[in-house]
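Next up: just one chain, as structure tokens, the form predicted alone.
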Amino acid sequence: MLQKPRGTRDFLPEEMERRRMIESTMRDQARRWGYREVCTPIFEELEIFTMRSGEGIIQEMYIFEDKGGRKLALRPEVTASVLRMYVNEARVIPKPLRWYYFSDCFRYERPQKGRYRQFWQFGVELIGADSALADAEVISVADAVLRAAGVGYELKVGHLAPMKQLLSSLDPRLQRSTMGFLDKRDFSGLESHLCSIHEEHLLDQLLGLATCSSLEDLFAITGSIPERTRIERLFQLLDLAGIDYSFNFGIARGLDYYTGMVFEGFADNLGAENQIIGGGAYRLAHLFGGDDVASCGFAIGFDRVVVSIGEVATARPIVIGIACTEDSRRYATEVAGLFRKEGICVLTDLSDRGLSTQLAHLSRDADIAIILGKRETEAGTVTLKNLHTGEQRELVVAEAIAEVKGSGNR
């Protein structure tokens, strides 16, 4: 018996209904902030992703060569594709552009809880706005999306400028390696690393960045820096918006293209693999031949959202089942069409069974049965039977439709 590929999943109807409900809630929140959905190809030229994330990502990707000899990759994330699309299709559109996406992505890595080889991302990209207001809006959208979905999480917000200020005397390669230790909060590794490059005098200042709890503490470490006003403005705006966050100026996000504000979120109940969102301000479009436009965005691991929320009741629409005699089949088809035109789910018998057998089978999947025999066909009525309570009444079709629509969801 053939099995699904490792790191992938099958979703039965109940699970898909649950996922679509959560997805719909997240989409709705993004739209409330003026973000509109975009979609990019499921595969792109390999170079798009290596330009963004470096050659090291190749080991984590599904890569193939097409019949024309082009090296392509299934997308491991969506930001690079969205910025490629901006350069190709949207440079002349008035800015800022507020876009969101919901896409499946692919990474070749060891599957574990909440982490799969095929996974889904929900993300936002704000293109063409370079201000503390833009930074604060993106964080606020992220918070609104996660809260509306029902995720309990801890939000940590930082900015790269203080860290880069302290490391400005190091060459770029050493800056990146040092920031990596800080980002992972590997403080013992950071100490060993600084000693090995004879920069141990930076240890106390860098540890202070990762642990400071106020802007006063931050600027006591760094002194006045050019970005100070923007950093202060960002956190003023987050406070005004009522966002629950904590400082972490040790966040580096592990990617070179972030330029300013950065943030991460960690779900309350996912164990060790609990990061559920990450984002920040960046400049990426110029890598694809576009202008050096400021951008800001985030990506949410949708599968981790689903795991974090756990089992939630999904409101399902009322399901109608039609049971009819052979002589009433033409009328049954007409009635079913009238109910469906009103947005009501209707099941019909497909096996020429008797009326009582039809009703017995409908009780498994339907909430209400519509019984149609000779009397109903001649009178233009339907007998409506509640399959949960056994109550039944004969009504004209319009009345039956109104009653079912008034029943709402089950």
Given for the second form:
Amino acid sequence: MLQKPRGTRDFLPEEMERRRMIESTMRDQARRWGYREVCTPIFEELEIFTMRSGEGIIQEMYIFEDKGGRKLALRPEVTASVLRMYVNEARVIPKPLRWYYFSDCFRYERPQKGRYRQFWQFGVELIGADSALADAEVISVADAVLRAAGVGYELKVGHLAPMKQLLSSLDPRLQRSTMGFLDKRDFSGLESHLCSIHEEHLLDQLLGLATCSSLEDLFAITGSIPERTRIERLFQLLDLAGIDYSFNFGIARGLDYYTGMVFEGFADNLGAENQIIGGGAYRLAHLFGGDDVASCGFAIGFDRVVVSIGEVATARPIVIGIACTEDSRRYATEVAGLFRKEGICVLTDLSDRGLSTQLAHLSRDADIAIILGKRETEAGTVTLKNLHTGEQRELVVAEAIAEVKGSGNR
Ligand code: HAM
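Right, the form predicted alone is done; let's see the coordinates for the form predicted in complex with histidyl-adenosine monophosphate (HAM).
Next comes the full complex, this chain leading.
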């Protein structure tokens, strides 16, 4: 028996209905904040992602060459594509642009619970607003989307400036490797790393960044930095918006394009793979030939949201099944059409047998059967049979439609 590729999943109808319901709640929230959907190709020129996506992601990419010899990659994330699209299509549209996407991404990672090779991201990008207000809006949208979906999570917000300030004397490669230890909160690894590069004097200050719980403590470590006012304003705005967060100035993020505010969220009830969201302020457009526009955004790991929420009741609309005699087939087609026109789901029997066999088949999937025999066809009526209670009544079509509509969801 052939199997699906490792790290991918199949979704049966019940699961798809659950996923679509959660997705539509998330879309609805994004829409309420003025974000509109965009869509980019599932594969891009490899270069789009190698420019700033970071070592980790480059290692994990699905890369291939097409018949024209072009080096392409399945998107490991969507931000780079969205900014490439902005440069290609939307540079002249007045900013800020508020965009969102719901897209599948591909990373060649070791699969485990909550970590897949094909997974879906729900993300937003706010392009062309460079302010604490923009940073705070993006965090607020993220919080609204996750809360509306019913996810319990812990939000950690930081900023890259303090860390970069402390590491400013190191060359960029060493800065990045040092930030990696801090980001993973691997403090003993950080200590050995700093010893190995003879920078142990930075240890206490860096640990202070990752663990400080107030802005006073933060600026006591860094001294005055140019970003101070913006950082203070961001947290004032988050407080004003009633967002529940904690500080973490040790967040570095795995992608290399971030330039300012960064944030991450961790779901309460997931195992090792509990990071449910990541985002921040970044600059990418200039790398793709555009203006050096300030942007800010986030991506939510949709599959992790689905696991975190657990069971949700999905309201299933009533399903009608039509059973008819051969002579009433034309009438049955007409009746089915009238119900469908009203938005009602109608199954027609495929067994081509007697009425009782048809009813037996339909009772597996339908809630109500419509029985159409000689009498109903001549009188222009339908017999409505409740397949759960066995109750049945003969009605004219309009009455039958009204009755089904009145019975709501099951
Ligand atoms: P990221 O942190 O790489 O950020 O991914 C965002 C989220 O995608 C993660 O927090 C996680 O929930 C989910 N995720 C990542 N890898 C997997 C996987 N293998 N299986 C399941 N879920 C996964 C970005 O991708 C940035 N583009 C976010 C961003 C948008 N920054 C600014 N704008």
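This structure is a prediction, so every number in the text was calculated from the model and none was measured. C-alpha atoms forming the largest set that superposes within 1.5 Å between two forms make up the rigid core. Numbering follows the first chain given and starts at 1.
Superposing on the rigid core, does the Cα of Glu199 end up 2 Å or more away between these two forms?
Yes; that C-alpha moves by at least 2 Å between these two forms.
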